[in-house]
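In the form predicted alone, a lone chain appears below as structure tokens.
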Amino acid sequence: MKTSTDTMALYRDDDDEQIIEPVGYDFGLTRRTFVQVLGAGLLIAVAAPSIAQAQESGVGGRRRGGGGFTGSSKPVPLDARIHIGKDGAITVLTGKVEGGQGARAEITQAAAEELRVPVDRVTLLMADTELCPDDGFTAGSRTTPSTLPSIRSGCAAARQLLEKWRGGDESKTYADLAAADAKSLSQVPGTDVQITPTSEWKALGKPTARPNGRDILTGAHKYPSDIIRPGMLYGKILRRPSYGAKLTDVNTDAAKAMEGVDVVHDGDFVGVAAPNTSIAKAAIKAMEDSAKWDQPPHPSSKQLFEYLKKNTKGGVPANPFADEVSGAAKSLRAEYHVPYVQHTPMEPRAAVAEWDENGKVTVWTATQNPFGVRRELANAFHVDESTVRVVVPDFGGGFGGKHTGECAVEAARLAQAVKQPVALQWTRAEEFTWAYFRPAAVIECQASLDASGTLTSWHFVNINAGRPGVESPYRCEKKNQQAVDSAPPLRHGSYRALAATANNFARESFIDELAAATGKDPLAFRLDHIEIDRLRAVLEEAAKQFGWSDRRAKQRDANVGVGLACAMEKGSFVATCAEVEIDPAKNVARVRRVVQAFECGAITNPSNLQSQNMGAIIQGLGPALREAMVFEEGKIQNASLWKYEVPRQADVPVIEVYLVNRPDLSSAGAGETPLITLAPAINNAIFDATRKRLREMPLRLA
């Protein structure tokens, strides 16, 4: 039997995002199964344009061709499916998930917009691999630019079908359409599909609350960790004592002797299923003392950055502009460090697995990648994917950390052995230790300037973290920008904004160092080198709202500093200004105020976008100021919320977010980019207050 780690090679895309690409199959359900779930009515299936087409056509554009759409020689079918009940109930289906980022509201808005119905008329069914189309995993800020066009096109096609069928009789409704001849009405329309221009939006572009928000607030919603099945048992896993440890022997007799306990031993995998969690824990404890492990040596976090440099594949690239640097009026070189951090979602991994008498397994779990987890389960048990169903209720946070299905595989192993449903919930310590981490990084920077303070060469190398954010937006004729792999000591993967956070921390901190070397104001130095209008716009907006010029000109408290940073990522643009206060007694920095300007094209839901920005800023405070994994001899030393300090309420500064709406542009995703400029803005503010350069996250003065 394979384990989830056997398929980790699948979790890697061209941007080193550590994620699974869509499998490319059509996982549509039969009409019979669909009717059993949703009732009789009309199912409309529409093939939507490829992601590239959607981006090229822009908001309010027209798409034509085969099946209603064209533009690419190889269109990517991202099916949008709509079910219209005979009572007029409208259900829209998507393979996307809701983990607190707002997709449920946004997709519902998009469907309502194109169907010309109120938002509360639309029910959204999400992330059930047996019922929903594969819209790809929920990651990379892709729901808005890729899934929304698919949903909108499908719903617009349904509306046009109704308009054609009713023949001018406005009294006929979607319910009448559903009650008519389904065979003639369930075909994909071959005519042009016109989606609603931004200027005519009625549902999109408006503040819209989460449709199931009341259930969340009242506790009625069932998260993955709340799922209960008849006859369900509770599982626990015997974990390795350190990274890389191999089980050589274990005595399971004591655990097997416990009433109601089933022990599952398969190679290195040892788990139990019991009537409750307390008994399951006791059974694991009974085996821990007898277990013998082969534990290989492992580097510590104190050696991390040297280890990454020494284990770089192919060596660290040299600066090809060495001659330019040696002959420059000014030149600088710096190295920045970013440690491993954890996602720390509110809800740790959880899964409930159940096998039926025909060998089909259903797993309820929290994942951003339901179809990828279905594949992982199929691989692990050597079964066809058609015998695996993954259902993802709205869950308690992911931040890029729930692409893989190890918890689902573990629960399914236990359930298969005991022939009863099994619930498995990771503890916080397990989440900290065995979930993958945001990659650590070493980033080498070197640049040269002429006598006027203009950049003449730029050398920037990221070791280990990946490519997102490597490319500089600043004008410079000679650039060398690379990301190289290392042999990481910990398992790493996606995280909100992934490598873009590390790369922008290094670049925007280094840009401030260059500005200081020229004697120029950090804002002026950036504006002198920015040619991208959208980036310039958010930088100027953030500086204006912050009062940058006045703050820099006026005499300030010696322990107060201000800093700024700007960046672009995932098709959106952000600039952040920060004010920090230094506590001389404790020698720590406290962030007092953050002002951010953000632009992601046409805004689909301003209230949710505001929340996404504020949430990103608060989350970003942790890695900027305190968060870092500490490990020694293969063991995590701070695997608890007591030792690993995420932001607390007392840490939250005054936050002002200014959204720049561009209805003339396509909507881009906004789940990640607001995070990436906070750390460098804080770092630059610390320098302004202390004149001390910090080049490692978290930013510690001592």
Second form
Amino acid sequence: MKTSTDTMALYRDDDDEQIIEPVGYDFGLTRRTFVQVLGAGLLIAVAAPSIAQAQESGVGGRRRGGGGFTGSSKPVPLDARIHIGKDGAITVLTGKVEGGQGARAEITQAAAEELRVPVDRVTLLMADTELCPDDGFTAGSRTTPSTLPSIRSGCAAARQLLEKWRGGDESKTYADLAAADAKSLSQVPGTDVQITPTSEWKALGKPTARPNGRDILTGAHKYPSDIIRPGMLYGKILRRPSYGAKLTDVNTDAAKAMEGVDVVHDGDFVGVAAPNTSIAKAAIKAMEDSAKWDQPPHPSSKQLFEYLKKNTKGGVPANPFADEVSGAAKSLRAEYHVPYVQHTPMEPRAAVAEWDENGKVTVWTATQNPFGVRRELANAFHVDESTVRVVVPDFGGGFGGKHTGECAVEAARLAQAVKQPVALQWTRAEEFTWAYFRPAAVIECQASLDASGTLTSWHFVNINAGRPGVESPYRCEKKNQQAVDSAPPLRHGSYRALAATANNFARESFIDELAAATGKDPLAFRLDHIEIDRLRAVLEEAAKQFGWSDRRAKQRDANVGVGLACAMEKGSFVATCAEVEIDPAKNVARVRRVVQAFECGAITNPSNLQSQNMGAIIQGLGPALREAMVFEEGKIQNASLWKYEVPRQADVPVIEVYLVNRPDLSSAGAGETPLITLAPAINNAIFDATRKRLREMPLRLA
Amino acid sequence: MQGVEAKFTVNGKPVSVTTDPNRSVLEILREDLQLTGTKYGCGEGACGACTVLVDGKPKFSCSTLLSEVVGKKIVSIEGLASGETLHPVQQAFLDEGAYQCGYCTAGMIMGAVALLEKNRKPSDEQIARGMNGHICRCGTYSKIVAAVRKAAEAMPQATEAKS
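Switch from the form predicted alone, shown above, to the form predicted together with the partner chain and output its structure.
Zooming out: every chain and molecule, the one shown earlier first.
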């Protein structure tokens, strides 16, 4: 087997365009599979545009449902969306995954809403490539604006089917319909589908707990790493000692001699399958001792930012408004830095792979991209995608870090060789080293102001991290906003909110610098330049709830500061006020209070939205204050939760989240945007306390 | 490594395994006893996901060897509820929605049970300190404190945790 170091090219994930990878399938419904899994009943298939078409529409939220044919003669693929058992059990199918962000509850609510049944009547079957429609990546805050409309129109169509069939006889139920019509495997509903208006919502808009919450709390839920198959062995992989290292020699004899151990050596890939993890580890250890590697030089994190600038593709772009700057009343220039950080989901990568006698492979794994992983497996083994099944049980956290299928491929390679199911769970150190990272960034900012303190030119260049969040919401006639590539020394990929965190850290800190340069209050300076009402509304709400004006006016402790930041991203709006206290003895900043206002249109599940906001604030706290990957000679130096310190209970400040509900607007995704204003709000508060401007995450005073 | 027979109880049931005594309790629970409710998070006692009770005391099962639990009583997440009735801590986590992905939750709950067995009326600060060994990457910390507080109120009427 060849191993490829640039698999990320396939999933290059700088922004939403990542998801456009067209899926040219024509869904082949096989009655047998559905009956096996769901029992006899009525399967309702909904015509769906391809993922590409959905993306092209820009909103992805256009109403789906409708006829089986487009204007052309080409059939539109059919997505099996709803299964109604003869016993009345309702199963809704989606290719989306649940990794803790709340998709299971939200999609169940949406289905119940349109089927007009209680939420607990609906079971959601998620992310089984054999059964579920391809709803694309679970990423980019797309579940709410893209998948929900699709689920809703499909379920509304099913409801219409029932209504038409029963012809006014209210005593007839979905079970009766299924029993009466069970002969037909699929039923394509008509085109005139009406979804429930927000004002009439009964299931959506209400706080809704995760449907399988009880199983989580009793230990009954099977995460990908908990899957056990008959005759299953435990795998381990011989990892390279450093980035880019090539295996030149390895002695596998000692490992092979161990009882129950199978060694799989295929090019650079060396792994074992063993009766338990301890034996697998011992076998790998035996080979590590003999393995010889070519280790190329690799830059150190100490030189990271210089390295990224030096390797900028096409050179670092110059400010096209240099003349404006030289003639301006005031101008400022600053460079901001954001290091590599990692998602650190509680469940490291895991997969169980099993091949059947016909050469078909099933892999249970954690991924945000089940159909992409199916493709990855098909490519790796040179088989047709129809012989690969990927099943994604609800898993232990993704945060953008589980878009790829390397662990699935590794498990499948071992299972193929030993002809038995193999479980592979990466260790925390493997996850820290060989999973991917949030891209590091150098951000160059330059702006000019006229005598009244109004922005006259804006130059903003992100090197390496990407485009999301690069566009400023502040009014300025002359704007140059760019994202340029570099030569990233580490494997990088998606992360919750992508580059929007880096770009908003730089912009919102730099805006504060400009406000200070004009002598204006940071809130007033922003409001002077904001034209977007929804952004203004969250900023004003956060400032009001925080008591911004009073806090600014009051004589304060020398070691306490307040700061704010606001942003818009993925169709939602956020503003954060933070209060920090400097500990002069330790010279560190402690965040005492965070007040956040957030608006994402009509709120679908208020309790989950609250959790997502709180969680995003906590997750943002880590890279703001402490998290950064340290690497030297191609080795990650802090690949341990003792050394890479994520936020813990004792780090949690007082957090107040104010959700602004806009039932008059369509619902936008909300998993990412609540993260992006935390770091700059803290940075601005540190400046307020110390008059010292920091320009690098994590925010270290010394 | 020669297998050695080790006897102990898990969730009230006597168990005997013959294996390498240097394997971790986490691995024995998950791989030999197929009790997968206890999770691997870091393998070095830094995250708390693998917490179980050993003779009533919280232990990181990833860093506890089989040889250390011979003759002892282990309680894992699977052993907390009595039939359909959840343990007050589980019920409080459910009521407060104090979980998101839920992967840390088994360890969190076991840690909270141990905390409340020692101190039935912890302050929020004591809860935060007591639970600081448990990482939740979804950032559910505030709701976890609320759940532990709620469980504390429910616990005096509850039966002692099974051992």
